[in-house]
Amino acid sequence: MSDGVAAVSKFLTWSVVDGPGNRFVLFLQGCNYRCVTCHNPHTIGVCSDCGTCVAVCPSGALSRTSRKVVHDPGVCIACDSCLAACPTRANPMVRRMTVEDVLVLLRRNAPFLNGLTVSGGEATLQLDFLIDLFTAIRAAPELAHLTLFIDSNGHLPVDGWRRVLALTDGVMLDIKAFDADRHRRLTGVDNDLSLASARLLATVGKLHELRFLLIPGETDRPEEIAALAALARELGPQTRLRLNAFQQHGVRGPAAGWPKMPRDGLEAAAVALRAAGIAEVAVPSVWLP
């Protein structure tokens, strides 16, 4: 979607876990990864208007009109039955938002905000909208204090990054795995673009944070931790690492039965990374039981 309009899965008027300070977060619909461990799988696909969700909606918030699924937020009870039923991992509650729609919300909340983070799904799949939005914010004096961040898996060619780098203050980049076969098995795609993105963003000073999800038996292996440390050293001493722990909440498919990442395993990885010379290694401050 383009022409100043985005498919938005949801938005948060404030968040303290999606970048520095208090942030407005825009979650765009659609992803070029198919991560088996995704805890927001309903942001992956695009609605095919099959109507499966209409049949399970208890409030009548979903209907089909002219072969299109239509969502009425006025009667929606946010039970998420539609998300669980969707065969394409899509969100029938997606809203079409213009740049001006987002600006109105930002102006309303601006006194309480430090910035905007555009996430997903995968934010860069709607790159034209992202550029239009950031350009409009830069031109608005009342929003000049907001920092503009992108949360991305990095699956974007260099030419795409060059279009947006001058507009963004930083990118929070996810590396899913280093072993190529493991990455394909976990995400469905190769990791060459993500690794290239990390190097490019670090070179131009736009890599705010490198994020890595620890999955027991998969990405917590010593060779994965060693590869993460090697990349962080290559990117430079300013590199921030954030380790996240795999949890089953929201996960669909076989990975929903995988074990959670234990706290001691996460802390052991952090210790190993610091011992390898990585100064900034963050771990979750709140632990889900």
Contents of the next structure:
Amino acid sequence: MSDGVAAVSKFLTWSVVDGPGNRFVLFLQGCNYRCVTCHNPHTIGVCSDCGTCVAVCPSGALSRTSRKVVHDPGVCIACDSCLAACPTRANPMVRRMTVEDVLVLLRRNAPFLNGLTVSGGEATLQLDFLIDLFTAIRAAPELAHLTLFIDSNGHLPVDGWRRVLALTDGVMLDIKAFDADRHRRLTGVDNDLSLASARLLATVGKLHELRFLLIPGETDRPEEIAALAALARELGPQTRLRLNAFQQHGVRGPAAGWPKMPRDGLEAAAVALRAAGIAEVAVPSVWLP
Amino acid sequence: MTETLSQLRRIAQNPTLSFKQKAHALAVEAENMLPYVLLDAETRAALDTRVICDMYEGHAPYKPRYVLPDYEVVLRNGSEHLELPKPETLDEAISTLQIAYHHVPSVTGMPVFIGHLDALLLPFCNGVSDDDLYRKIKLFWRYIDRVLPDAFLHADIGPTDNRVARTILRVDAELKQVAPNLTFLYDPEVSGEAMLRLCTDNIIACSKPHIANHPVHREVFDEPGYAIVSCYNALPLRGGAATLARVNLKKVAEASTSEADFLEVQLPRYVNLNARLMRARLDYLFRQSGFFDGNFLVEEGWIDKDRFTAMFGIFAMAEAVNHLQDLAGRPGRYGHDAAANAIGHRISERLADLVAHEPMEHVWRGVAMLHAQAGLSSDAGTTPGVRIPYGSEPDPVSHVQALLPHHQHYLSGVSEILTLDETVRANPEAVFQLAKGALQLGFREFTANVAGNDLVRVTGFMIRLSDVKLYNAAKGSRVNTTALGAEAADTVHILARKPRVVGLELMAGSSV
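With the form predicted on its own done, generate the form predicted in complex with the partner chain in the same format.
Below is the entire complex, every chain and molecule, led by the chain shown above.
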């Protein structure tokens, strides 16, 4: 059992890009990957209450009480100065939410929702909370129409998945790279768990979508696309792929200077994947200028 | 007189107006050379400072603002005055309607309502193949847009799921025309979710139709019911609205010292002054203009003199609430802050009560109907109706939740335009769920624009962005409302409205 509380970076009552229909999205704080290309790096770390952010807050929304950094949302002007100053890629605006807090929000917005997607950070890092939350939703008749999805990097052992999958309608799984060295370089972690998760989820029919971020010169290389096609074929003809394009937006560190993924390159990859027999390859519906 | 003459000359010589558009503008100017209907000094002063506003309807109201004929009468009986026999076939029925439209007055000079088209045409469709129906509706639709090119012109369909409604939705998505504007009257008990999904898919294609909450509207009106017309006004069928005057809530707030002063002193005062303005205009229309005397529309039963309401409009709720928040030293803004939103809800509740206690002669049921007015293209620094200011709207779900408590009070219409970003194209289920949720919770009407559509709403009417560009390049437009959209785009920055659209309404003297 969890202590019934999660660290929540943010929640949305309207999202059309996190699964089928309109989804309530809960972004949990903290990640076990250290992706250099992360576009939400402030969701990676967990606050150590060091107080660096308090000094840069222009509105007085952040303060220190004894050992803790405290955030007052009523005063916050959402300038994100604290995020830029944080040495641990954490976020002092993270709120602690109980299962009941989330249920209240879901009930209030239920008529507008097709489902809930728990994302991150890495959602499965707070697996006990996830299980408690999904169990409570399944027990609530007024929320019976909601489908429950997890957006994950797949860095969870089989035993972990087994605890939550019976409660879960689908998982959107990110594969960051196929080449082992490249994966370590891009994420700081091995990809064996992630690939095993893809196979497990497909086997039990819970893999809603396999997602792959195309990064120029890295994951758009022919050998990466070929490996993606091979995995998708292995997982079965119903496998749905979604290609995303690397953008600099939000990225910190050296990768902020990397070129963004061009549209023609992404579409060429989609063509190659379809030619390799993958029936459903989704590409971005909107391209930023 | 010199100024009037030069204004007339500017209209006569305007290279961007067609001759018909000039004739209409010249007629408006001519009416305004007459003395204004008789007002007491206090009402006159409030009008001059535009705390209350007559929508520039004209000095001498000689026709009702909106006329909603019961077209079933002419389809059932033909017309003696127009020497029309009773139609027997679908072609004859459509032809009869096309003729009828030319005899329906309104403030725009074009009809704002062209009928509950599926209910009107279904009886003529027996034996008509799907393909024939499609081709005839397509010709009809093209006729409407080319001959009556005004975006305030409004067709209603629903609440049943039927082949005429489906064909109209198919043609509308295919042609993507400005006219007619279109509302589906949705009743979950009758329409079915498949029909709602068809409507939301059409919204993704062309930002139409508007979806009205039929059970909520139906209980407001008696037989023979109501229609949604013009910029989403709900009005009695076989009647309409005699007049519309509105209160600028921002200016009322600026005259107040606190929320209590606003609610208890200033608002009652200006509601009363606006009611006096409306009474004076109603008196002229009903007792002096002669509109209803010897009018074949009345004699043949297309309209009934006793079924015209008066619309009591308000606008700039957002600015009023924010000003009251400033007076109280609170930072929360309308649309985003629970306390600010609650002030807005209290204002709407108070308005409904005040308007219900301002009796008016001549009008349907003896009192005006409250209306969240969608703006004039010349408004600056104010937000239409109870809407959240352009560019600062929260996400669509929070947006609906923030405005929901207002809706019960605005019996003659409250339109909000939700802007959906382009990503919803890949996820139409989300738009369906949003509409379903909003209607289920009691939203009176659901209206959305999808970013990237050429056809967008300016306040309540439709324009094509490509027409605005052409108009601004001084090439003119064959569509009446483009000029309003262009003016609104420049004056009110409606195109800044987040991803998409416009939210303003009309040109002084011409329309909604």
